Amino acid sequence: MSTPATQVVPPLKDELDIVIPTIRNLDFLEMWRPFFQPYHLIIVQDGDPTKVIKVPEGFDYELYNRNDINRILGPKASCISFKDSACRCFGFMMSKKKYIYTIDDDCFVAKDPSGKDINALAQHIHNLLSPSTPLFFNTLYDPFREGADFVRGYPFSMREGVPTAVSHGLWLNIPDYDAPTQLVKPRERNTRYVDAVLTIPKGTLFPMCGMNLGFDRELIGPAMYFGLMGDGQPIGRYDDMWAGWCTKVICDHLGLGVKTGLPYIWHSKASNPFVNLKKEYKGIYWQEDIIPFFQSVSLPKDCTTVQKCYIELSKLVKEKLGPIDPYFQKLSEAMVTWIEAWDEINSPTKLEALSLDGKKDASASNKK
């Protein structure tokens, strides 16, 4: 009598949500089905809430539109961007899981140099479950990867590393360029598959891209606020970068790590560079002040939680960046509102109320 094959349980199946912002039917999930179907999806519908978004059969998901955001957050809904992929952070807030993976709906499964499909989610999970080394750079990159270790001269006292809060993945095909670079290099494609993961050193900022991103929600979730972008705002396409700058400063302060590199996804669609330039042009000027600001931020020792760090950061944004443009005053206030909404939504009483409400309201929770 043959022994039945042991079913392989997907890693972190009950501990991870996949968050997807979208304005269209999610046909792209068909390609991801082998990797995503075991997991719970949180879909944040941007734009017109009356539009029906179709999700392929067989996925477990909940779908939120703007009406749901307004209903759940009330006046605090003002902190969630409209007509911008920054709305994805509402999904981060609504998740009840320890880990988040977020991906854009124009991203597909990439292939490694051998032609094998890349399970991006599995690589993010591996990154998040292994320590980071932000205090001392290892020249073999990630020492916790199979076939690698700490090199000679690496202090033994630092080899334990620190918890990894963020796993930043990359993209093949369409590069994540700003509008001026898009205009200069319209046909450029990223074909380089670099088989590496490394920890971004402490004190070093990076331009975080939200289209292929994993993070530990319990460690850093409240800092993953994608700002005020899109409709009614003077800037767009800086949402993920803003979250990345805030997150990195807070990770450095709290002794957490950020990894970048593998996994790759296939970015299929180049956005219009002229539209992008209109969204970005203020940010292109402002970033010359924003970057030095974040490089000089020093958070007080009594900021021992992500929330405390973020509130302190909001005060500094108002004080240091507010004089540049009134937008930063507004952004500072939205940062505070975001933390208040996060804490309210994730309070035990609110979680219970939302759970009961979700069972009654099929529009906010579409289970398939």
Contents of the next structure:
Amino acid sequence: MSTPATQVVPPLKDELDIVIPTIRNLDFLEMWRPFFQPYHLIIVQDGDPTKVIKVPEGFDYELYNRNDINRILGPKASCISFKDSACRCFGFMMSKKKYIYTIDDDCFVAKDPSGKDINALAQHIHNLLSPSTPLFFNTLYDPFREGADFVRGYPFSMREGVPTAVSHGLWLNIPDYDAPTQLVKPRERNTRYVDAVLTIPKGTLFPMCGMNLGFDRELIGPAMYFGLMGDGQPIGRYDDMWAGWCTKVICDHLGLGVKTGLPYIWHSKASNPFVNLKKEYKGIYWQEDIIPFFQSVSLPKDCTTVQKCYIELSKLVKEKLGPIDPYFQKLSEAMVTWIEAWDEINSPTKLEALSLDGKKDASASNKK
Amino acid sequence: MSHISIIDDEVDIVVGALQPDLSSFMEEWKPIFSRFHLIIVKDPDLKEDLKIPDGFNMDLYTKSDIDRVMGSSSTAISFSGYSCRYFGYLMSRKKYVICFDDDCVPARDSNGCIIDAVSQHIANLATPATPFFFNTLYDPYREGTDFVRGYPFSLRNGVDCGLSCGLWLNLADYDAPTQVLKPDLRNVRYVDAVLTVPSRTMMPVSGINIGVNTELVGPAMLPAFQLVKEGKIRWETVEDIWSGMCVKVVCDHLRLGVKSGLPYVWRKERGDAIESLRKEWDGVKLMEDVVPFFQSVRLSKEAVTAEDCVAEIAASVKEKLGPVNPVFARAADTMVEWTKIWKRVRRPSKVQRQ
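Counterpart to the form predicted on its own, namely the form predicted together with the partner chain:
Starting with the chain above, the whole complex follows.
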């Protein structure tokens, strides 16, 4: 566990939602019960809405299937992917909490080198509640961690750090490889526990994996759009990548931090590499243009909110990536739709209406 | 990861001797050092004779060697204290130079095994770096790991690594104020990672435990930034921080990599932080000017070797930082002088614009 040197108390259960996309079942929650039970869950059910997803007893949750998404968003539902875990971002939009933790349904509790169960949620909370240091690299990693500090040469004026917007966790066992790597190394397992949390420096992009991810919804929520993937789309398995590139660019612009490293979860299921290759195929080529695009993006000074940054990004996507494939045109429009939907769902009047009616928009819910 | 064959005679180990009795230091490192050529440089201010055990393939340089080689330039550059090791870089004829402070001994990893810090530095230097995109599983060339999903394929070749920065267990490299505030703080955490510090990201490079590819960045390892009241304690120095930032700027410009992380060494107790605080800690204050400068310095297209880069950085230092404090103007002059000496004494670095 990476505990900050200055004591932070994990927030009350009323400040964080756990968002889980699922198409199968939620059996994995049993293992997480000791850590998750105090928190509210938002389940986003992908695929066949007539299927009943059983949530284990004792959890407080709201569940949305495709019918709910269509009903709540109307025509704007087109921005939410179908038959892809990208649909999880609907849960981000519907949440009313300050923090989100999202996890895949094939991720289990891992053990640290001493054999102790890792409370991944508590670690993400620690990461989010302590500052980041994107402006200058600290060679001893997270300086706010117990047992560490800033090294010699680190300017004192930069030691306050900036607010942390994203906490990106890692995976033991099945690593998050792309299809070509999976095909070449089908037996490789990640067995190395790297006991570090570090801030990804400003100006540096990274591949953000959505399997074990925490973020401050108030700071960066609208940027966590997972794009158009899955059914009817030419690409899959780039949802979290897309959200990560947009998020990092916006975080860099707004002076927010992104951390990566601990906590680890245990990733149990290796998806079919041939299926993955079909989904990723176009992405593998397109990312050669997408990455330089994001690396060179410069947002104007008057983009002072996440939404403004995102809308500006959508224009740049249309202009610069549109020529690559009509998909990017559609994506840029979906980005705008997303922001419109976000603002509508999260408007003060709408929030008030929702709080009066309880969770009536969900097709299933449970209050403990 | 493919097996790295370490060609021992491509390696020099350079140690600056700030204390006269190197016996225990050398004995502790013997299993690791014995197959390599060593260069030991005696701090020119040290009066006593050095005590070095037998059984090493080594060259020893003292004040008289420094004076002889430097000739008329001997007053321009100070090799006092920790800076004496730079003379070792100058004298080395090898591609890889690995340096340790003389108060460091081999550390043990989390399994209790002795860490061969030299081999780890060489592995870091001999495998590619990945400065243009961050790999969340750290060094992708390490056994048991790879590039993650979403990492562009065109960037998976990586680039050559110019500098390998290791870490320290027990006494970490903290500045004096931090040491005073947290006198019991000891680094007990073994972080099993090597990572490439991204391009355009600056970092404090500690000279305590490093490896350099001198063919790529040699001239940028320079003893230029020296404080007047500098002592013989690491937390009173910043010459390595300055040198490290020069190397980073050079690497960023020439599209080379800088790695940080493993190996760890065990750093022994030394010095009194409160004593150091009593002296003016100019270094800490000057960092406020140094860092923004290095973060913003940009070199021209014409700078295609490390020497070219150093010359341009020196000119920029003189112009932008010179007016702020005379120590910077002196640093700029020293950098220019150093490049001349480097050219005179060693062969120039390879053209490396990638």
